[in-house]
Amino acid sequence: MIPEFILRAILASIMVSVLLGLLSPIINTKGLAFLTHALFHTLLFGAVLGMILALILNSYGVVLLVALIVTILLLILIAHLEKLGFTSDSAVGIISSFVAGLTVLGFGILYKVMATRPYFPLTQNIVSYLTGDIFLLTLDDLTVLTIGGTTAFFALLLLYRDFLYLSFDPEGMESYGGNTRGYLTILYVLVGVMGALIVQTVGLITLQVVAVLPGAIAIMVSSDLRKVLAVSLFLTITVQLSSVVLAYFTGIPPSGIATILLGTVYGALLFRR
C-alpha cells in the first residue's frame, strides 16, 4: 500500500508540473527570467514577515497568505516602475535590493521573537521554503495548492494567447488597442501567485531554475509553439514525478533532484549543438 504522504507528494507534483509546463515558455518568450530571481527576495521576505506574525498571533497558517500579499503588492510595484520608464531588468534590481536588506532585517525581528516562543515548528516550516520539501505537505497544504493552483490554471489558460501576443509583439499590441501594461501587471501577478503556491514544494534556492529550464528546453527543442508546450508539460511532468520516486528511495531532497535532471537534459542539448 502506498503511503499517504507519497500521495500528496504525487498529487501536488501533478499540480506543480502543470503550472510551470504552462508557465516556463512565458518565462523564456518574455524574457522574465530575472523576474523569477527577484520572486525569490519577494517571496523569502514575505515569508519571513508572515512567520513573525505566526509566532505573535500562534498560528502558523498566516504564513503563506502574508508570503503571498508582499509578494504580489512588490510585482505590482516592479510593473508600476516599467510603466514610468525603468527597464524591465531596472525595476527588478531596484526592487529586489530593497528586499534583500529588508529580509536581512526581518531575520534579525524573527530570531528575536523566535528566542521568546516555542519555535520548533516554524523552524521546520524555514527550512522546507528554502529547499523545498514535498513530503512535508499537509493535506491542508495539498487543498490550498489544488485550488488556488486551479484558479490560477484557468486564468492563465483564459490569457495565455494575450501573453504571447505580449511576449513576442508588444507595440502591435498597442497598435490594436491593446493594454499592455494591464497585461503585464496580470502577468506579474500570475508568476507572484503561482510561485508563493509552489515554494514549499520545490524550494527558494531552486524556483528559479525550475522556472526557467523547462520553457528553455523546449524552445531548444522546437519552434512550434505547441509543440513547446507539449515538451514543457512532458519535461516538468516526468522531472516532478522521478524526483519524488527517486527522493523516497534516496533520501536526497526531491527539490535538488529535479534540478539536477533539468540541468542535465539542459546540458546534454547544448553540449549536442
Contents of the next structure:
Amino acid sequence: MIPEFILRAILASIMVSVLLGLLSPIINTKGLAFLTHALFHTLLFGAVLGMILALILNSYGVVLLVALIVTILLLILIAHLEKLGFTSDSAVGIISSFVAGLTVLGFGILYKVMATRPYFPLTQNIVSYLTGDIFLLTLDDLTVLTIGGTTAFFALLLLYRDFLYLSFDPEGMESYGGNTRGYLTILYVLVGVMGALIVQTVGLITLQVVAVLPGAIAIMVSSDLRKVLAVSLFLTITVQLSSVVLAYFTGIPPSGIATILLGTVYGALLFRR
Amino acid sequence: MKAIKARNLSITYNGKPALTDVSFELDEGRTLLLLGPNGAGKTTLLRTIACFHREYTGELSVFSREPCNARELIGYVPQSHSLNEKVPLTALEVVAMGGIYKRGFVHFKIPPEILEKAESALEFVGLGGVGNRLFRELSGGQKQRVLLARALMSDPRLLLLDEPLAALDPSARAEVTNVLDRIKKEKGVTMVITTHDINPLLEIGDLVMLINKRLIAFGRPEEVLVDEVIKSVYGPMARVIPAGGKIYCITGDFHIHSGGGER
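Which structure goes with the form predicted in complex with its partner chain, now that we have seen the form predicted on its own?
Full complex below, order starting with the chain above.
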C-alpha cells in the first residue's frame, strides 16, 4: 500500500512535469531565462507579504493567493516596461532589484509580526517555500495545483503557436495584425501563475533551473518542435518522478535531486558536444 | 493614387534627429530604391512608414492614411538575421504567420485555407518544395524568399523591404531580385527597398532616393545616380560607370589594380 502522501507527491510531480515540459521550451526560445530569475524575486516577495498577512489574519491559506497576485502584477509590469521600449533584461533588472530590496524590508516586518505571536508555524513554511517540499502537500494544495495547473496548461497549449510567433518575430507579428502586447502579457502571466502553482513543489531556489533546463536540453537534442516538446515532457516527468522516489529512500529534498539530475544531463550533453 | 506622401518629414530617434525635412511622393505600383550609407536613416524611414517608429513631425501618409491606420495595406520584410531562429518553425509556418492574424486571437491550428494560401505563396517565390523544412536550415536567399512569401500572405499594396539582398551571394541575390521583379510585374505591388548595393536592383527600380540624414536626391535612376551626387555622399572614390546601356554604381570600398600591381 502506497502511503497517501507519496501518492499526492506523485500526482503533483506529474502535474508539475506537464506544466514545465510545455513551458520550458518557450522560456528558452523566447529568451526568458532571466525572467525566471525575476520570478524568484516576485514569488519570494509575494510569499513574504502573504506570510505577514497570514499571521495578521490568522489564515495561512492567503500565502499562495498573495504570492500569485503580487507575481502576476509584477510580471505584467515587466511586460509593460518592455512595450515601453526597455529590453527584456533591463525590465527584469529594474523590477528584480526593486523587489529584492522590498523583500528584505518585508522580512524585517515579518520577523516583527512573528515576534508578536506565541507560536511561529510560518518558520517551517518559509523554509519549505525556498526548498520545496512535495511530501508536505495537502489535499487542498493538490487540488489548487490540479485545477490551476490544468487551466494554465490549456491556456498555454491554445496560444503556443502565437507564443512561438511572438518569439520568432514580434515586429512581424505586429505588422500582420497580431496583438503582441496582449500575447506578451498573457505569456508573462502564465509564467507567473505556473511559477506560483509549482513553487511549493519544486522550491524557489531550484525553480529557475527546473524551468529552464528541460527546454534547453530538448532544444539541444532536437530541432523539430514536436520532438522538442516530447523530449522536454519526457525529461521533466522522468526527473520529477525519479526525484520523488529517490527522496523517499534517501531523505534528501526532491527538488535538490531533480536539479542535480537535470544539471547532470545538461552537462553531459555539453561535454559530448 | 499616391502610395506614400511625405511633406517636411523629420524623424527623431531617442530625441536625436535621424532624418530631417524629407519630402517625396511615390505613386502606386512604383518601386523606390532607398540608398544611403550606414546610419543615413534608411531603416528608420522604412520603419516609420511601417508604423514601428512614431517619433516624427511633418506629414506622412500611406494611401492617404496615417501609417498606423494603413497597416493592413503594408507588408514589411525585415532583414532575416533580425529574426529569432532558435524558434523551430518550418518555412510553411513562417509564411502562414502573414495570414493568420487577420482573424482571431487564438491560433492553435493554422486554418486549412491559410495553409493552402501559404503553399501558393511559397510556390510563387519558387520554394514549392521547402514548406516542411525548418526556416533556420534554409539558405540566406531561401530565407529571404520565405519572408517575401509571408509578406504576400496579407495581400499588401505596399511592400517595405529592409536590405533584402544583404549578406547574400550573387546567385541568391539574383533569385531574390527575380522574385521582386515578379511581385512588381504580376501583382503590381508598390515597393520601397533599402539597399547598400543598388546595382542588382536597378532593373526593377523606377525611382531612387539617396539620403544621408536628409534628402540628397530623388528621381529616376539616371537622374540620381551621377558621379557628382554619389561622390557627395560616399566620398571621392565613389563612381557611376555606364556600361552596355546600363549604369553601375560603385559606392563601397574598392580597389583599382594597374598592370604592374600598383594601386
